[in-house]
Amino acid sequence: MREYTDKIRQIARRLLEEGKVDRVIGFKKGSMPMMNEPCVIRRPQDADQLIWDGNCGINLANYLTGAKDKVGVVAKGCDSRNIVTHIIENKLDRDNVVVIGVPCQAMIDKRKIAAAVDGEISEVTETDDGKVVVRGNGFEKTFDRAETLQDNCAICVHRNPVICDEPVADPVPEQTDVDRYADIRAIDAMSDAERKAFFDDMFAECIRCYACRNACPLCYCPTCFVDESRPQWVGKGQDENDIRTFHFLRAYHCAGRCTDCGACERACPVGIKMRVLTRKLEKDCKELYGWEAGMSVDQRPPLDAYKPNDPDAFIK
């Protein structure tokens, strides 16, 4: 992906030199393998810090909320859709953002790679022929890149940015042969007892660190419902009902807005697969309203606007 990196640097340098933006938000090399870090550059000469590879999974739209200055941002498909959502929800002025659009070739999952090797990883390299080479103390192992992808990337159908001011490369082919909701239908088919057991097991390791909330570009409320005290909607402890309430209610707050960027799962320190909640709501919005979040700045989300022909079977 060296050509992506070179192009991103060229664009960022030019935008800053020409004064079209005050800063550019992108990625720089992290201090640990597979952990690239978001960074902000304000000077053209700092553009060489920017990089792009399969470890840029953090959603940079999270750093745009309420921006008042001119900002350039490196954005893959899901990031761009969250930028659209920010614009629709009046958290970002379209005139204040320059989207440096990256046709995404999917992000790799650091957990999958770490679980597949023995020992501490010192270097991970992606090759031009679709391989991922992992090196550590006394070992080297090569994977097919397709085996290492984040779960959300493996089923992504919107890899190209939906809004783009400065394209980094030509669009990549979109996936058309994936079933995004096979696991959701399996959960829907469970009995009530089976479904309860499924979610009890899923949330059993939750430590209430709120990393999922903090990483999510949709969670920008000044005071989160978990921090409200008058009234207190949910307890702060490890009671299983409080844990379930946090996860389910946070998912409902993302209904009709989530782009399945995977930021929540990527940030979770215990590996909870919480995307089953948001994808269930994504599936319902698509089937009931024909809606996919963040695809157009000109259309209001279905839960944000009333239409006389809206489905009403839930009304008793």
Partner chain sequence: MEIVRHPRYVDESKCIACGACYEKCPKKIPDTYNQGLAKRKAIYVEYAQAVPLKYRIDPDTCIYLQKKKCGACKKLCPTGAIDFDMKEKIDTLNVGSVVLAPGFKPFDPSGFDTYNYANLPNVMTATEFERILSASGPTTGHLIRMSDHKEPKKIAWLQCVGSRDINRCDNPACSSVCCMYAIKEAVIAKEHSGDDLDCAIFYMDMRTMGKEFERFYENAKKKGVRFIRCRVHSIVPVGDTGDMELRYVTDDGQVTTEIFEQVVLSVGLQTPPELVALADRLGISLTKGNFCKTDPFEPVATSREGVYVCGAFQGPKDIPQSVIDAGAAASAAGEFLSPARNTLTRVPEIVPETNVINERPRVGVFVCRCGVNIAGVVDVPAVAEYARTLPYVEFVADNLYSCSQDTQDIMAQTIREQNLNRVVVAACTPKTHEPLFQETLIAAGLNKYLFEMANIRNQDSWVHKNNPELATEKAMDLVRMAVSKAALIQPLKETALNVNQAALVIGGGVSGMNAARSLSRQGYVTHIVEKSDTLGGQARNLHTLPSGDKVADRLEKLAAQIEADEKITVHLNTTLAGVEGFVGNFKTTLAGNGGEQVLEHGVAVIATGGQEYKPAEYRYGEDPRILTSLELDRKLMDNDPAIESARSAVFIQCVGSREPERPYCSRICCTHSVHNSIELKRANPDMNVFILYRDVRTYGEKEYLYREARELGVIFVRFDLEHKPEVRKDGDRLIVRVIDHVLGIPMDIETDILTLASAILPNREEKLARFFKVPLNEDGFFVEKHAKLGPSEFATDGVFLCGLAHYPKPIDESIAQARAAASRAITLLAREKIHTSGQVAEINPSWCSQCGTCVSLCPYSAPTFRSPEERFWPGKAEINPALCKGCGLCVASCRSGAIHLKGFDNDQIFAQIFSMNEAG
The other form holds:
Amino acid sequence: MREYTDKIRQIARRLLEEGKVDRVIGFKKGSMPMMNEPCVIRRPQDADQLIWDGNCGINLANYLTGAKDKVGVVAKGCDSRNIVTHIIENKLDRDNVVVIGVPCQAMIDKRKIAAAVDGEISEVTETDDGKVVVRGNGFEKTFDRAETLQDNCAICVHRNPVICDEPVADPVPEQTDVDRYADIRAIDAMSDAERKAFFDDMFAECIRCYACRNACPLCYCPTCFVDESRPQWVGKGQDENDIRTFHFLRAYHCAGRCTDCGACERACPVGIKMRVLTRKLEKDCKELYGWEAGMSVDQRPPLDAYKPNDPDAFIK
Amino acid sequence: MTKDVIGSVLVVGGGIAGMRSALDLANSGYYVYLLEKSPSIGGVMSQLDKTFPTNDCAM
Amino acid sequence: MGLEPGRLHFSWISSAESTKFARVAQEVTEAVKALGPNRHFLKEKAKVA
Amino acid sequence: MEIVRHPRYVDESKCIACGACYEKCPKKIPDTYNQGLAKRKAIYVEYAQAVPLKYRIDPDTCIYLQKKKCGACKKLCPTGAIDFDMKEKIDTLNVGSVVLAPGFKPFDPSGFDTYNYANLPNVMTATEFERILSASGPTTGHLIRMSDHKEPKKIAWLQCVGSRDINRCDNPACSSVCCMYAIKEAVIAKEHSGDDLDCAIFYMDMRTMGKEFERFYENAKKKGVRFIRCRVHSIVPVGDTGDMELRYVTDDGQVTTEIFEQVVLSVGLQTPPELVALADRLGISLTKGNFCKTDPFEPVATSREGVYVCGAFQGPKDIPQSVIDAGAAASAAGEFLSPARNTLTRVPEIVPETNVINERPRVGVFVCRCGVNIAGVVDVPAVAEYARTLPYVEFVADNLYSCSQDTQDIMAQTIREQNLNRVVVAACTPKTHEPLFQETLIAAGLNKYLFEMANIRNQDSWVHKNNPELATEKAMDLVRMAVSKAALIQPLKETALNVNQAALVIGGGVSGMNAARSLSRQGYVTHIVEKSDTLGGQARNLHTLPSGDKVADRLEKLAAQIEADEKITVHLNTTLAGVEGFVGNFKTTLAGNGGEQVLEHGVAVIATGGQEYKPAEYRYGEDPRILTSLELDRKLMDNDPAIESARSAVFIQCVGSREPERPYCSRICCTHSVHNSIELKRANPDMNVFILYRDVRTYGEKEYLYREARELGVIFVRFDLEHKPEVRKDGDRLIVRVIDHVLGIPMDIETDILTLASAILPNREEKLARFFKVPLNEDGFFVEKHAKLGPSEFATDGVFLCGLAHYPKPIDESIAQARAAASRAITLLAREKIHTSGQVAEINPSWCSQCGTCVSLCPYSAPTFRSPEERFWPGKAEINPALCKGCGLCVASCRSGAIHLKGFDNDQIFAQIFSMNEAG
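Having seen the form predicted on its own, could you give me the form predicted in complex with its partner chain?
Full complex below, order starting with the chain above.
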């Protein structure tokens, strides 16, 4: 991780010095453990604020939406795919962005760690041999890093940046033996009553704070459908139907575009696992159209285009 | 070619060819008489079920 | 998403396929009737005093 | 011209197609529209979608007209439309030109006793079979056979019935369309009855030479349709089972018998005797096969000036080709009449429009009785009474016939007197009557979009005729829904755009030149852009046509005409560097001759042609005696001594065509090789000429050439894709080995000329496709608007297509398509202004997120991004109303909800839905 941090600082400094970018977006150490903050560096001398470790999960593509100046951005696999989607969807000009590509070694999940220890955590360190050491008020606990990963990172198959101008390191091996959709298949296999119960349970805690939407790099509409009043697509209250409408529609808006960066679940204050919705659609897009989001700047998502040979088995 | 030609055309046959021809002429600024011996236009194409290669409905 | 199967139907029907349209409409109506009233996602009607 | 107007015995201006007469007519006769497979009455409309939808009495079967009895229809007709006293009328028309499109008659196989068509109910013609497959046919689309109404499990098609036959009938020509329609019928039959239906097509040569046809053929094979190359001699009934036995010889020479439950005869196209007589009266010449005689360079001109021909009378052909001809004939007639354009057409008077914006809605509801059609079931006064109670309704009336002229006048007057600003008509279907009522609104000075229709006939009184109470209740629901929407509708503006009167033709080959000449002859300034330094394109490489014409001579004449034409500017050595704008207002940047030039034009014709495939197979390039077809033409043109001295010549067909990597037929090579084989035989009758082929595709009257070649002693040897000929060199000798399909043994042919009939390749004009936002297909040819109905135009308005850029085709067909493209372009130019529809999508830029989904999805390229430099809403998407068709695709796809469809706004639709909900 140390090498990554050094390399990122070095690249950022050089880009700023050479005037190739007006600013660099990356991460700096947060005031609390496992709470790194996105930060914007505008002067070469500030580049040393930048860091990299397993707590850089926030999708920085979110900060690029509509950028008009020259930006350098630190991007892992999923971030880079969202940058691609941004380019496709006119949120960003490819010529305006310098991607500082980080071959990602997966992010750790602060909630998993916090749940596994008692008491306040004061320090978390990752060792070179794949351990996570957590220290707090009167305790120290060591985890296998692999056990502390974010859910989406554990099943990630695109850890290396798709587009990259300034590589931070050589590509890491991609995971090839993961099953991304075991839980989705289980839901698919449920009866409608079971499925309803599953979702009843899943959404029971939702407080309609829209943190998932706000964290998502795909959600950039000037006015979100939930905020429209003519027509009022979704009621504003806590009615279960409105909650579902919000989540299902939001997932559909991400169909063929979601890179499973995990921003939504990370942002959720009540721990709703809404990635099952986006991954169901991701699975369908892959199976029906052979499509994975954000892999190429030349192709639009499958739902944005009509082809005569599109599958239509559901039509009688 | 005489210069005082009459700006109208008689189209004989109201099948697909006759209809297309009549429409083109009418839209090009000529008065068209479309002649069809049966009581409605459409010709043989209207009797077909579907048309290849798209298997579109012929109607 | 827990919507009962059989409440959503798709069909290609050309403008000339009146019989097919009638048949599909019948089938859908019967399928939905067989399901009975919708049990999921019902929103309670606001009670006006 | 004198024309005979046959009496309909029904007054068209009065008939409202209510069907009361049909209900009561006692006379049942065979339905000719359904090929006699069903019954209809003596008073009838041909089919439900017939235009005009007016009844007619068949005088030969009507009881009254025959015996002066009955007359039930006259008593019953609510509008008094029946008039038994109508007489034949002879009208004299003065016309400037005549277009003949009289079509064809399917061959009648009753005369073939071995096929037993006249005796066996389960032997039917392909046209009859179409009706069986059709949802509107006698069996409502159920595939059952006639004898016992059983679903057949095995169906055979026999090809070339009444075509390519001089023994049993005198129709030597190929009908061009039967192979494809038989395959289509087999595929559709399988769709109807499931994959286990056994379909077998017995054929001589499979002629699938049209665009996308070969793929369709290959797919049919994959779907299990059997193709058996054999001409079946006879159809023998199997006892009284209704089944039939066919005897045939398989490819390996085995004689086989097989039993089928249904046999379809693929009957050919022929010119009926009455047409031959008509041609005689008009003094136009016919071909040997009784088709209209034309010149390859003037494919739609008859032998008489001012008389043009199109469709199957010009030669046996399919729908796209007929549509192409039709455009060409229209263009030819238009060129002939150009000085008299717009002298006889009429312009309607314009009533000034009242401004109703910000007025409180005042809805007028007109409930139509439609005679007894609606009022017989629905309680119309009750519905009208109910309508009066609805919000914003200021006026209600019920009419006997809303669509009659006098009612229309009264409606217009009422709208004025009552100051109505929204109109709802509860009547029949908007599909046929909306335009009529909109005219009434216009006449009353209202914007035509302030109109809403409730369909209480087709969707109510007709379907619920046994339940009047329910029907009345439903009518009220429909009216309430319509009124709730009507209160929210707004007047919509149709913007008028000027159409730049210049045309741009891209490509200076035969197609491009013909398109340009047609445009210029109709009075439009035209520019030809040609990338090379001469006009003529691929035709410059051709020697002669089967008609005997020297292509070079005709080409020279054409090019001279183009160059002398003051309205045509030719830009040689020029390509397109960019295209901006849209229909009526294109701005194209031409690059060439050391500079750039911007051209403004209203329409564009793409005629960029194709090229010859340079073979990688058959040792091409290794020996000067191995030629492509065009290289042979060159030798013939140059009178190369090698031709005269050759003792033997071989043609190999399908070189690069109909192969897995290029799965289309190049259409012209069979005719080209057969024609050249005749040329060789003529030059040197002792020469041994072989044509190695897969299917001989000399479609239409080109079949005569095939026969002539065989008569001259040209030897045809068939091979298949798995056993392609091999070419080898033995010292100086050039040897072709092919497996003889009759003997099944390899045969070596020593040859002095080996001609490879190589494929026609598209030019893959990807840049051009991007410029004009038009698509290319997998093979690299341009994709037309509609395979059947729009072969010479693109889905993008204002852009047209012809020649090899569309698909391989011979010169006459290219010329026809060039003129068709011009004809379609002229219909746009002649309008001078285009009015956009009011019902178009509109983007609210403050909600637009610029994601580009609409831009990507729209089939008409209507949404685009504003320039990033624009002062207002830079970079946001906007919709060009001139290109928008109002389909709503973008509206549905917009995540941000920024797009709405005018006339179908969310609030309007929701109002309708919510007011439906009250129905309970």
